[in-house]
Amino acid sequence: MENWFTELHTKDTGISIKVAKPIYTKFSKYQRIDIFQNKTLGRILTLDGLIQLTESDEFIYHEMLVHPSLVVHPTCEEVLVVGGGDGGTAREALKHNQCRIDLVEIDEAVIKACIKFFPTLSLSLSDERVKLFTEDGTKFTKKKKSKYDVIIVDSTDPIGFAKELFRAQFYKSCYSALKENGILVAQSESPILHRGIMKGMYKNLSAIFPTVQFYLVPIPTYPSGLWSFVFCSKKYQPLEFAREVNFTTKYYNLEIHKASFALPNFVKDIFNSD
């Protein structure tokens, strides 16, 4: 009998992926963790039934979450990653050799599963420049003042405990944890299916940061296939390049960087509507 995984994006749309082989299932304190194999997409990680990454396209997400901020910031050394227990965000940040990374993941079970089953991502977690903290990112951030050059929020969707990572209070804590020229970047959902979430993020973030700009990237296995990130800065603009791209990437380059901030009208309307 064929076994299919289905993730519903709305009541009547979603994505189905044939499970070639189930690999791992665990109910942690916070969520259900599943890993399975697909012939085309490779290994896939889901949390509470929602796709977090596939081996086939994870590089698009992680490269575009990380490099736009680290290329813009001219003196970035201290980076905080909130979430990102799979290690992909840390892997990309380590391509900027001067960076030291504090990675805060609430669910230690995610880290352990990814170390075992996603070695090309999780290898970064054993790097001496990475410090791991298994605790609540919202509480961790509150304790830091003017420490980080860049904060990267690699969160799951705003469901359950992750809702706190989309609230104004968390963004205020991030602002305080950043240095006077700091940058915050976060994943911000689909502009097709999650317009309300994006609008709420824009409202909260623009009340705190002088620069708030969203950018887009295609990610085939995420809801609608079109995903967004948000770049927030105390000082710098997202198209001001301070560093050369002298590291290897599969998706990111400066041309992609520039193009990703050019928003179609229907996305601009999200932020301009009442």
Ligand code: SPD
Given for the second form:
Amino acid sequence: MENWFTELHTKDTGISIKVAKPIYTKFSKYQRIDIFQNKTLGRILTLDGLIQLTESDEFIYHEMLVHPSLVVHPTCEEVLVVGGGDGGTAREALKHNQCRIDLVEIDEAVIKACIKFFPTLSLSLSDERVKLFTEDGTKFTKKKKSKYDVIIVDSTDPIGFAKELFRAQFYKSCYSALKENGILVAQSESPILHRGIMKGMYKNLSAIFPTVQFYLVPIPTYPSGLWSFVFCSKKYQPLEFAREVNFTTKYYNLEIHKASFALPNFVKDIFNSD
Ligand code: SPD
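Form predicted alone already given; the form predicted in complex with this ligand follows:
In what comes next, the whole complex appears, and the chain from above leads the way.
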């Protein structure tokens, strides 16, 4: 019998991936965690049945979530990662040698599973520049004032407990937790399938940050294949100080940085419509 994983993206569309080998399943306090192997895509992590990463394309997501803001901030040293218990975001942030990272992941079970099954991502979590906190990112952020240069929100989709990471209250706490020239970046869903979510984020964020700019990235295994991130800043513009980096990346480079902030009209319309 063939075993297929299916994630529905709408009532009548989705993605199906053949499970070559189930590797791990756990019901944690927060969610169902699954890891399985596919011959083409490698190991895959799903949370509550939604793909979080595949070994084949996680580099696109993690490089593009991290490098645009860390390249633009001219003196970034203190970074907060909210979520990201798999370690992929920390791995990329550590390429910026001067950065120290606080990583706050609500679900310890995600960290443990990824340490075991995704070493190329989770090795970062044992770096001495990374401090791990297993607690609720919204509560953690509320306690911090003017501490971070960059905050990176590597959340799951806005379902269940992760909804809190898409609310105005959380963005306000992030604003206060950032220094006077700080940058917040967050994953912000698909401009094809989640336009309402992006519009809501834009509305909430632009009431708080003077600069709010979305950028686009292709992620083949995410809903619709086209994904977005949002860059919010107190001072810097996303193309200011953009430069080539002196470390190895598989996706990110200066041309990609610039190009990803150019938005097609159907995406601009999300923010211009009432
Ligand atoms: N629909 C999938 C969105 C998942 C975003 N988070 C991925 C976490 C990888 N570190």
